[in-house]
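Only one chain is shown below, in structure tokens, and it's the form predicted on its own.
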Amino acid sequence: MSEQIRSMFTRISPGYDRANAWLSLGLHRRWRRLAVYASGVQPGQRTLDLATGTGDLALAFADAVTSAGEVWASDFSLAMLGRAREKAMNTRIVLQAADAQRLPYRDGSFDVVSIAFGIRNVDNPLTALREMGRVLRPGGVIVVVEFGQPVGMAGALFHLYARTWMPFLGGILAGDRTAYRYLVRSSKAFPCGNAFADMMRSAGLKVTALQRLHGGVVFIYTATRLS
């Protein structure tokens, strides 16, 4: 799975970035500030962000940490990562290859890790969260962004979205309606709410916070390590 994953962001990369402003109707920018402030991330930290994608959420907490922190940010993907240096050029950002399930970083490194709709693109998402509880120092802060499974009139609407317009726009502004199809259904057959906070949970865990925005369609969860 891993290398047909890479293979699809290697292939919609060019796009990405305009095919989320479009498919997020532009609410991708508010999940972002969002997730840094329930990081509760001060200036002079350092971070770390996984599945970084173009660097957008890098960005995000490198304005939070100013000069005095550091943002450390990765991605299994090469073509990302490009996409994503481009766009870091004159910042003080720190981009590595790396797979979220093995990261090469010390334990306790950073003071926030987090990664935005990337958890359900791991071949282990329980490997994934046990290694960001590894490299979070004590007293640290995890946040993770992903897609719910909104329910009710919202929910119905929203999967119709999903699930037609969606692939459509994807193939439009991204080359690859194919990937937007798979994107749509990791999302729908990824566990959210409870169900996620209690995969946390077995991660060694502590889940401290549960924000449902939009009726569902988007989770913000932060936790911290036990021990």
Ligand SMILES: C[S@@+](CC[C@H](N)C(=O)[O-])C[C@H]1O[C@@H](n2cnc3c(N)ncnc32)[C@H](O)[C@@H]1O
Contents of the next structure:
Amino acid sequence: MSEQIRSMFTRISPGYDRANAWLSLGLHRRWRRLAVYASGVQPGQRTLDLATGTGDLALAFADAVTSAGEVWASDFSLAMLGRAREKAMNTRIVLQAADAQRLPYRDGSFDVVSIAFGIRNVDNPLTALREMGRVLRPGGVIVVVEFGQPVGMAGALFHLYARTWMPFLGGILAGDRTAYRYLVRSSKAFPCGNAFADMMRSAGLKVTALQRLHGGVVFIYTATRLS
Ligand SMILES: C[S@@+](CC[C@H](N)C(=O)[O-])C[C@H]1O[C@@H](n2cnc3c(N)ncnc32)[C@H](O)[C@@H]1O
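Alongside the form predicted on its own that was just displayed, please also present the structure of the form predicted in complex with the named molecule.
Next comes the full complex, and the chain you just saw is listed first.
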């Protein structure tokens, strides 16, 4: 499965940012701002963004920690990391190839560990969450941003949009309709809200907040280590 996911993201990497901007109707910037805010990150801190893709969340953290801090970011697709590297050229962000389930970082070495729209794609999300907890310093903060399954009127509209326009636009903007069908299918199947918070607890984390945006289209979860 991992190999299929990696080659899918490698395929869509050239058009990923364009598709992201259009498919989210520009809201992805706001989601990232909220994620950085939710982390409570401070200038001078050391942060790690997993499954960073083209690096947008890492760039947002780089602004927040200022030149006094450090931002590390990793992904298992070299093509996605290549796009991130171009965007992070004038920053001190450290980019590395790594699988979120086997992180090459020391225990307790980051103040904030984040993952946006990545955890759903990992073969074993529980293992990745445990790894996030391992590399987080005691008292540090984990931030997860992921799609949910909106209900009610917002849900009906979103599901219609997701089933029809997303694969169509994804096909045009990123050249891969299948990848955007996968996005819709995987978001529908992945636990959200309290069910995902329970998964975080099973990984040994203490969930501190859960924000539901646009009726549940997106969730932002924050957690700390238990010890
Ligand atoms: C939907 S993109 C999200 C990228 C970025 N975080 C964002 O918010 O735009 C998912 C990313 O997860 C990466 N990914 C999926 N499984 C992974 C794994 N096991 N380890 C590391 N990266 C992974 C993919 O290569 C891809 O770049």
